[in-house]
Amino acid sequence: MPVFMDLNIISSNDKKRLKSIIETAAHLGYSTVAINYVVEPQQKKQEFPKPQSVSDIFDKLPVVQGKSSPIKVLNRLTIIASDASHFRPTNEYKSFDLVAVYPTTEKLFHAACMTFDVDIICIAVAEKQPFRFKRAPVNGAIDRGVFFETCYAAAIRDNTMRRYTIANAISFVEICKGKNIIVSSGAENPLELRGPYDIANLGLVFSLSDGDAKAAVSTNCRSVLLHGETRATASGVVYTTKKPITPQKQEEESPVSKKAKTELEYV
């Protein structure tokens, strides 16, 4: 059964609201929602976020809809990046378990695609895309195993962002064709919220294929999460397998001893 994932449920110092919104992820199947802190270095008088303990917005987890495991709650921090300054990733990103950033330039597109130390790089849908998607970054971040994403309540509150949703997201599937895209809310509110198969649906309306729209929110997001990880401890994961030894090889590599026994009862 695939673990479905809403990667971009957005803070409110209203935790009764953030809990209602959990509560209604869970209830549609999402087993992993990430609570996202919204930076905008631009604004000075901003303070840095700090992400809020799950144990301060919930006494008991709720369990996912269809499975008997809680939803787990991760953190993650957006910076709106209009000057390259305002990406300079401090001991403050490491309290999140996930590092976006929104490019609002296409020099800065570029240089999230190619250097900056990031899980996912936001596409715009709140406004016409400000510049053309290039190939060669989208592709260097593919290769780099950084995800984007596009989100979908905006299109829900408004019709001119619905057009700029489906637009952007479509311009940008051209691009990267298909490949490292996810498909989150941005909610705000639990109204907001609609069901994985819902936005797997969402995701053939962005010229997505079936098996990529349901990959946008499940197995791209589970690589998002691993990527985090990854970024977290500068370190990769080694899987290892048995592999099966076949017969001749066996023979090889058994002991002298043991084949010269052998070779006897054959004399």
Given for the second form:
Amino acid sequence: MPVFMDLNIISSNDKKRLKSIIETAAHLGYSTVAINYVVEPQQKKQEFPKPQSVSDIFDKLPVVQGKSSPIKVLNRLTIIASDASHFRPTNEYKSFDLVAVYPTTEKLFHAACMTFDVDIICIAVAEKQPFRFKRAPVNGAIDRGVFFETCYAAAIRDNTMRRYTIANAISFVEICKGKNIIVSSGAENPLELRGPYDIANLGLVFSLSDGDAKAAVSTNCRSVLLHGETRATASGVVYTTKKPITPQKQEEESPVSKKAKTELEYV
Amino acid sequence: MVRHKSRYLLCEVCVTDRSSLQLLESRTLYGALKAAVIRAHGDYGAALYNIGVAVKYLNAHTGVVLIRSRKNYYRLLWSALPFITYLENRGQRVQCFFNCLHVGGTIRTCQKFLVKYNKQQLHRMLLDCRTDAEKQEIRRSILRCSLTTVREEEADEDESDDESDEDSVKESEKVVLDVCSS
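Could you present the same protein in the form predicted in complex with the partner chain, rather than the form predicted alone shown above?
Entire complex below, previous chain first.
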């Protein structure tokens, strides 16, 4: 059974709601979930929210439907950028596993695709696309390994949003030919989540091909996670072997190996 | 050109509190599905819905639904399912969503899947148990289901398999219900 991930669950201060969303996600079959902290920087100095540690929300993570391992919960930051100065990689970014940007102008979109150090670029879902997508920056982003994300919760809430979501998604898929797309929920309460096969079907509505639609929920999401790891290790080399490190060994190895840092983040 | 082929969509209706599920009826479901297909696909969807679609099985306690549609158009129906946000029955509105568990070509394959799925649910419930008495009950139910499958393998041909399939579906669902209500 392939690994399904939902990389956009809007965070809230209400722990009970977060808990019920994650439990529903585990029931539906998602193996990994990312809690999204959305930031809209307006002043020059903006405070970034600190990600809650997972143990705050759960004592014991719910087990994924169909597997025996518990669900993995990650942290993600989304920056709504309307100006190039808003995005400045600082140390606070490092505490998040994934970084996403939501460009609102064409210049920013171009900059985000070519130069910004992000994992995910969000496509507008709640409004008519303010700018046209061009092939050049999109292909540049695909070469770099950046992914584009569509959220479907707005489509579920409202009829007009549904039209915008489908329109924007289809116009984007035409440009990028179905590569490097992920579909995620953007859910604010547990009733807005949908199962992974249902979402793969939604991908068909967005004119993705069969294989691309399934990849949008499974393999592309995994690539995003790996891309996030490369950002953390800072050497651009992705470590794919993970051996279980006992606490004793960790103390011995800690000054030497860079690997321990990423593994500690997942604990 | 021997027979009409259909696709059976096995779905689960997920709600936040299980007691509100009891109101579910196949007629309400049919109406809600029709409204969703019309919203998503317009008149074309409405026409296809009229010829092909039927609600074959509904379990108000666990929220499992089996919907039949034509093989050529099942994707149309499936793409309208995620957009359903509530079901309405006699003025009472229940917030819910549909989760598609399995797509099968015949009712029997869907039944087989449902038996396996119910067993999985029992195992999951075992993890959530808080009191010892609940754990004992679930363990007993799992044993009962497993013994049925052993009997299935030993039994001979189609009819006895059918019966034991139906029995095992009913048993596993009854067990799931018992545990939920306790």
